[in-house]
Each structure stands twice: as structure tokens, then as C-alpha cells.
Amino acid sequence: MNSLETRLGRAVFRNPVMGASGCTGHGYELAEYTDLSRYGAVSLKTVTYHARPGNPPERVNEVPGGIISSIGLQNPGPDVFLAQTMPKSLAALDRDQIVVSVAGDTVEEYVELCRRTVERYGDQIAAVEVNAACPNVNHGAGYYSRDAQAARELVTAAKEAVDVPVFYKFNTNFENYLEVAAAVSETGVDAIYTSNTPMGLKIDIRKKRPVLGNVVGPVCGSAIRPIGMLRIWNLYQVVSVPLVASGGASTWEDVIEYMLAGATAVGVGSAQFAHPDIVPQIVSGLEEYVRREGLDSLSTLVGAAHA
């Protein structure tokens, strides 16, 4: 038995450590720097209904304990993604590792992207991720993270459109994030993936202006992990579906802590920028942990701190 095996609704992964969308690219870009077979899954960089140039530069800058960024979902659109990008991801990753992330401005755009993806690659992917989390776009994504009824309708439509597992990724920056998550949980979505990146600002004192071309952007890195931990702790108490945590995870201890707070799986994002081989190291640490603790499965830890 694989003691790290992780179930998110109908989807089963080899371990609970996932490469977060955006930070992990499309997986294949990291192939020469790390052992991709050690990833539980990779959420591919989000594809949108229309090609997007992204936000103006500068887009990434260091801050204490992490980075501040403003990418804006840059991508070439679905035609290029399906014809040129997906074959590269399929060559680098196994089908049980691939989560395709989609985003749009309307329910219809999300649904169309889900359908096109599954029609072409449904038997070669593990799940579809409905990305409602990006705070750096003017339309669509933020709306489906802050309006409970809209989020429910979006996920319901996506689930009805495809026969593969569906994950809902949303932004917890809004005060009503628990209400939104509870509404989505009622749809029977396979998992809720949290984006726990608070918005921030950094100013270049020499140029006397913000460092980011978009002025503000989400903060990522170890400094925000306690925020992500609290979000998962609260969400675990109101939802009935598996949770995927994110925010500052860079060690196996971070993964265990997130699981104790209520996460079933954990996304690793910006830590890969500094240490491209970080995920295999985390997985090795988890393997040693379960041996040392005599655990049959890591799943027994999920939410255990609430007891």
C-alpha cells in the first residue's frame, strides 16, 4: 500500500504534494531540474478563453520572506494550449498527475474550456481545475471567488459539462470566503483549492514608484504560511469536501501542519523558484515521517488538530 496515496473526491494521486498552477508552469519546463515523477500532481498554468498578454512589467519582485507578483494570467489561449502545450505536458507527466486549470469571464467560457479539454484529453488527465482565484485580472476570476451563488452556479455547470473530477480554486482574500466555500461544497465538487495570497504593495524608493507595473499584487512565500493555515483551519469546519491548501509551504513539516489543520493535499508554489527540486525533497521527508510514525496512511492526519 502507498501510505502517501491521496484521494480528492474521485481523483487519486500518488502523494499529497501538488505543484501549484503558474509557479510550476506546465510541468515539462522543470523536467531537467527535478524528478517530476515525485509530484503528486501538477496544476498546469491556467489557460483562459481568450489569449491574455498579462499585466505590464515589472511582474515579480522579492519581499521579506517571499515575493510579490502580478502576472495577470498571461497565456496564448486554448488553441495553442491544446495543440502545442498539452502534448509537452503529457510527455513529461503521467495522466494521474495532470490537472488542467481553466479560467474565463463567464460561466459559458469556463464550461467551453472544460469541454474542449476533456473532449481532447479526458482520458489523459486527472482533473480539471476551475480557477476563480487570480486577483490580478479585472473581470471574471474575482467575481467567482466572492459571490457564493455565482460560485455555486459556476461549479455546478462545470461538473455537469464534464465527466472528470472538478476542483474549485478560489481566493480567500474576501471576508465571506467561508460562505463561498460552503456553497461550493454543496455541489459535491471533488476538492476546493485555496489561494491564500494576501494583496500587498512594494515601492522602489529610488524610483519613487511601485515596483509592480500593476501597482499591487499578491504576496507569496513562507511569510504568509500562518495566514494560509488559519484559512484551512476555518474552512475545514464548514465544508464537507477535501481541501487543497497553499501558501508558503516549502518543507515536509509545512505539509504535515497543513494536513493537521484540515488539508488533504498541499500546493507548493513560489518555493520552486528558489529550489526547483523542492517537491521531491518534501515527498522524501513525508515518506520518512510515515515510516518513523508507523502510519498506514497520511490521510489519518487530516484535521486531527481539531480534536
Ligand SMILES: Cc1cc2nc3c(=O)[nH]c(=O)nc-3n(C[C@H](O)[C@H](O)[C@H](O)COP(=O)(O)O)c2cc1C
The other form holds:
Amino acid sequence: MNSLETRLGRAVFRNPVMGASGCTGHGYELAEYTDLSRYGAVSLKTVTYHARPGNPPERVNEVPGGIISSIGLQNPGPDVFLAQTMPKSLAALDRDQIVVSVAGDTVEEYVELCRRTVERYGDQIAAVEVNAACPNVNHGAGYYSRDAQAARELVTAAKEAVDVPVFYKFNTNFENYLEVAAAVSETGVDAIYTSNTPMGLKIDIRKKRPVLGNVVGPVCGSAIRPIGMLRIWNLYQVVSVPLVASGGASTWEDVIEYMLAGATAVGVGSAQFAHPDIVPQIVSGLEEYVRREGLDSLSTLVGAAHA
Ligand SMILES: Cc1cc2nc3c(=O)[nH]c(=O)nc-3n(C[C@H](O)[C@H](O)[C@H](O)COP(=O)(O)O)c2cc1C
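In place of the form predicted on its own, output the structure of the form predicted in complex with this ligand.
After this comes the whole thing, all chains and molecules, with the earlier chain placed first.
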């Protein structure tokens, strides 16, 4: 058996290192910079029900130990995504690596996107990821990340609509994130994927103005990893489904640390901007680690620090 094999509900991946949505393109863009076959999975850039131009520039800026960004889910919408983007992702990645990330303003929009994706590509993808951190929903930003009942209804509807594994990705910034995760866990969702990215602000002291066109934005990168660690630690105690951690992972040691806290898999996001070949390096480090430790399966580490 492959000692890095990773199960997220019904989905089985070659290893626990996943390219996080929005930081890994659609996979194929990275093909000339890295070995995509070493990715456990790639969550493709989120596609929304309506095409979105995204937020006004500037959208990305460096901060100590990471970046602050506010992209606003720019994407060309489902028609272009399904007809033009997906074929390129399918050519670059294997079936077990492709996770399609979707977002809408209402449950109906999410469900419709899941349906359309699975109707056309259901037998060629590993899972759909319902991105609940959508900034522009009918009920206000992050509604499906902060309202437990709405989140449960969303995931239940998505699971009923399609017969592929479903992941729920949410932002843990809201005070009730444990309550939301517990409610979603009860649906039997295949995995809960966390974006542990607190909001931040950076001001350009020469222009005397915020650097981001949207003024504020989430902070990601290694600066926030201890925050993500604590949230995964807390989540592990209240959910009964696998957790995927994202927030500041850039080394194999970071992945092990997140696993010991309770994550079954780890999303690597912005670290790829500086080092597009980082994921294969992390996976090699994990392979070396299981050899050194004599582990049959890396997954035996999940939550081990709680014992
Ligand atoms: C530029 C940028 C774009 C992103 N776009 C998306 C997106 O479209 N969908 C999504 O679910 N998450 C998106 N994210 C969040 C990442 O997937 C990830 O959860 C977050 O950056 C934390 O991981 P990191 O610290 O390793 O970057 C984006 C992050 C960044 C920095």
C-alpha cells in the first residue's frame, strides 16, 4: 500500500498535499514549473454561477510572512469553465487529482453548478468542493460559513444533487465556526476544508491609502499558520468527518504538524506563488519521513497529538 494514501470520505488521494483553490490555477498552468503528478489533488479556481470581474486592483500585496489579498472570485463563469477550462485540466491531471470548486449566491445556484459539472465530468473528477466562503451571497459575505442551518442545508442539497464526493470549504473567521462545522459534519459530508485566513489591512504610507482596492482582505501564508493550527485542533474535537487544513503550510513539517492537530489532508496555497515547485518537495519530505519513522500509513498521525 502507498503509505501516503489519503481518504477523505469516499475520495481516495495519492497523498495528503492538495493545491489550494485560487493558488494553483486549474492545474495545467503550473505544468511547466512543477511535477503535477506529485500533487495529492488540485482544487481548481472557484467557478461561480455568474462570471465575476473580481475586485478592483490592487488585489495582492506582500505582508510579513505572507500576503494580503482580495481577488473577489474573478472567473469567467460556468460556460467557459466547463467548455474551455476543464478539458485542459483533464489533460494535465489524473482523475483522482481533480477537485472542482463551486460557489453561488443561493443554494439553488450551488446545486445547479454541482449538477452541471457532474453531468458533464462526473466520471473524470475526484470531488466537488462547495466554497462557502463566497464574498457576495444574497445574505451577506460568508453567509454559508457563518450560519449553521444555512450551511447544513447547502451541503445536504449538494450531496443529494450529485453522486460524487462533496467537500465543504469554509472560513473559520466567524466566532461560531465550531457550531457551523459540527452541523455540517452531521450531514456526512466527505470532508470539511478550512480556510483559516483572518482579515487584515495594509496601508501604503507614501500614498496614505490602503494598498488593496477592496481596503481589507484575508491574510494567508506562514504568518497565520499557528492560528490555523489552533482552529484545526478545536475542530478535530467537534467533527466526525475528515478535515482539510489550509493556512500557511509550506514545508513537510507543517503538514505533519497540521495532521497531528487533526487534519487528514493539507491545502498548500500561496506558498506556490514564490515556489511553484513546493508541493513535490513537500511530498518528498513526507515520503522520507514515513521511511525514517517506519510508518505503514501517514494517516495514523491524524489527531495523534490529542491523545
Ligand atoms: C490569491 C488567492 C486566491 C484565492 N482564491 C480562492 C478561491 O477561488 N477559492 C477558494 O476556495 N479559496 C481561495 N483562496 C484561499 C486559498 O485556497 C487558501 O485557503 C488560503 O490562501 C490559505 O492557504 P495559504 O496560507 O497556504 O495560502 C485564495 C487565496 C489567495 C491567496
